[in-house]
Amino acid sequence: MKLTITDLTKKFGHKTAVNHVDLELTPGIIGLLGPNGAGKTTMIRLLCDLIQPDSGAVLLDGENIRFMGEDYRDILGYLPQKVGYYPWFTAEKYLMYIAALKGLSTEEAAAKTKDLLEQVGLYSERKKRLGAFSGGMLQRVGIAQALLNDPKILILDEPTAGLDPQERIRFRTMIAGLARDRLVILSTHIVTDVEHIATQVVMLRSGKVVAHDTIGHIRNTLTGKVCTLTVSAEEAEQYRQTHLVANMQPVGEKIMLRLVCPNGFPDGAVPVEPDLEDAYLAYCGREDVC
C-alpha cells in the first residue's frame, strides 16, 4: 500500500495553506510536524478527502482518492482535532452508534467496542456519560472511534491534545502496536509525540515540506551545528533575539543555552549531539535566524 501526494496545493483566499507538496508514504508511523499555522490540518483534511485541492492529487496505489468514494472511506480512520459527541451518550453507546454509521453489524460493533474500550483503558467507564468525561478521556474515546473499522490508513490530528503525561505514554504505546500493518499519520507540533515511535518524519513550514526522512537522518543533518554556551542573563537575552535557542537552563548565576547554529558556533561554545527538537527548530523555527 502506498499513498502518493503529487503537487498538492490548497489556498484559502490569498493564503496558501498547502504549497505544491510531493510525498510518498508507506505503512508505518509518519510524524507530521510543524508549528501552528504550518498547514498540517489542511493537509490532513486533504488526505481524508474532506476538502478538494486547488491542484494536485492524493493517490492510493495509483488511484485518485477523489474517485474512490466508499472504497477509500472503508479503509480510513480519522481523529479530528475536536471530537464531536453527544454528552448524554455513554462511551459504549457512542461507539456502538459510530460503528453503525460505519456499517458494522451489531455483533461486530459490540465486539469491537469492547476490545477498543479495553485498549484505551476505558472499559470500566463504559456506562459513564461522555458529558462527565475529562478532556483526556474524550480524546481516548475519539481514538477508539477512529479504529472501529480496523482501518488500513489511520490519520490523527493533534491526538494528544488534552492528555496528561501518563496518558500520552499510553497513547504512544498503543499507536506503536497498531502500526505493524497500517499507515499511521500523526499530525502534531509536539516533537516528543513522534520522537520515539515514528518511522519517518515530515516537517511542514508555511505549507511546504522542508524535511522528509527517518528521524536518524534528519538529526544527522544537524551534526556539527548544535552546541551549548554558558553566558550571563543579559547575554542570554541577546542570544535569544539573534539565534535559534533550543533550551535555556539556569546554572548558578548564569544561563546555559542550547543553540542551533547553522552558520557556525560562537566563541566558547561546546558542540553536542543533535536531537529531533533541534532539527525541528532548525527546519520550522524563526525564518529571520535560519
Contents of the next structure:
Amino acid sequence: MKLTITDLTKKFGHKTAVNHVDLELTPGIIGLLGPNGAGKTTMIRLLCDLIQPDSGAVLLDGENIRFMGEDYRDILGYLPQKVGYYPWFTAEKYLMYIAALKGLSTEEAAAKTKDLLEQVGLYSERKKRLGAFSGGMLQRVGIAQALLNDPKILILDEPTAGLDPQERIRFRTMIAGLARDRLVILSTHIVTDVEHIATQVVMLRSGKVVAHDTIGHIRNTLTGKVCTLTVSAEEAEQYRQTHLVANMQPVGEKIMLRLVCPNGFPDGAVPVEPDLEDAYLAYCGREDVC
Amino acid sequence: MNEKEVIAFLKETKQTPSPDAVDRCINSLPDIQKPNRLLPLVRLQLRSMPASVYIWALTAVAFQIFLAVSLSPMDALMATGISSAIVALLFGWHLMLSRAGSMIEIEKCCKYSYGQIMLARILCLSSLTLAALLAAVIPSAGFSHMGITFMLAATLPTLIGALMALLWANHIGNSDFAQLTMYLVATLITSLMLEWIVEAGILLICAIQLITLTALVLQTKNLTNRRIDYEAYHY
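Beyond the form predicted alone, can we have the form predicted in complex with the partner chain?
Expanding to the full complex; the earlier chain stays at the top.
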C-alpha cells in the first residue's frame, strides 16, 4: 500500500496552506511535524478527502482518492483536531453510532466498542454522557472511534492533546502496536510523541516539506551542529534573540543553554548528540537566527 | 455455485492442492460490493435524535389539531402549510446536527457518504412532520369540516420540501445549510399556493402527490446507491 502525494496545492484566499507538496508514504508511523500555520491540518484534510486541492492529487496505489469515494472512506480512520460528539450520547452509544455509519453490523459494532473502550480505559464510563466528559476523556473516545473500522490508513490530528503523561504513554503503545501493516499519520506539535514511535518524519513549514526521512537520518543531519553553553542570565537572554535555543536549564546561578547552530558554535560551547527536537527547531524554527 | 459455496468447496479441498493455492484462489475472487442500505441509516438517525425533537413533534401535533378545529377549512389549510414550514424549522436543526457538536468531519469520513446521512435526516424530518400532520388532521376530520381534499393537500408542503432538499443534495451539493433552506423555502411556497391547488381539484392534488412521491423515491435510490461522492467541505 502506498499513498502518493503529487504536486499538492491548496490555497485559502491569498494564503497558500499547502504548497506543491510531493510525498510518498508507505506503511508505518509517519510523524507530521510543523509549527502553527505550517499547513499540517490542511494537509490532513486533503488526505482525508475533506477538501479538494487546487492542484495535484493524492493517489492510493495509483488511484486518485477523489474518485474512490466510499472505497477510500472504508479503509480510513480519522481523528480530527477537535473531537466531534453529540453531548447527549453516552460513550457507548457514540461508538455504536459511528460504527454503524462506518458500515459495521450491530454485533461487530458491539464487540469493537467494548474492546476499544477497554483499550482506551473508558469501559467503566461507557454509560456516562459525553457532555460530562473531560477533554482527555473525549480525546480517548475520539481515538477509539477512529479505530472502529480497523482502518488501513489512520490519520490522527493532535491525538495526545489534553492527555496526561500516563495516557500519552498508553496511546503511544496502542498506536505502535497497530502500525505493522497500516499507514499511520500522526500530526502533532509534541516531538517526543513522534520520536518514540515514528518510523518516518515529515516536517512542514509554510506549506512546504522541509524534511522527509527516518528519525535517525534527520538527527544525523545535525551532527556537530548542536551544543550546550553555560552563561549568565543576561547573556542567556541575548542568545535567545540571536540563536535557536532548544532548551534553557538553570544550573546554580547560571543557565545552561542547548543551542542549534548550523553555522558554527559560539566560544566555549560543548558539542552534544542531536535529538529530534533539535532537528525540528533547525528545520522549522526561526529564519532570522543562526 | 455462489461465492459462499465456492469458498466452502475450496476450503474442503485445501488438503489436496498446495497449502497456499487455495488462499490465493480465494483472495483473487472479486469483492462483492455490499450496497449501503438506507433503512438502517434512517433508523440510526431516528434513534440518534435527542428527546427534545420528539417533544417538538408532539407540540406540532397539538398545534395542528388546534388549527384544524378552530379555523375555516381554507384558513386551516394555509395555516397547516405554513406551520409545516415552522415545524420543519424547529426540527430543522437536526439537519444541522453535525455542526452542533463539530461532528461534521467525523461523519464525512465514514463509509456512508455525508449525502446519504443528510438523506436519512431529511427522510426522518419529513416523516416526523407528516406523521405529526396526519396524526392531527385525520382524527380531527370527524369534528372539523376539513374534507379529504384538504387533508391530501395539507401533505404537499412537506413532500415538496423534502423533494427539493433531496434534489439539491443529489445534484448541487452537500451543504446542510443549503438543504435546510431549500426545504423551508419549498414548504413555504407550496403552502402559499395551496388555495389555488385545492381549487383546481382532487385530481391535480393526487397527480402532484404521485409525481412528488415518485421523484422522492428515485432521488432516494440515487443517493443511496451513489458510491462516489465528492465531499465539498466549507471551512
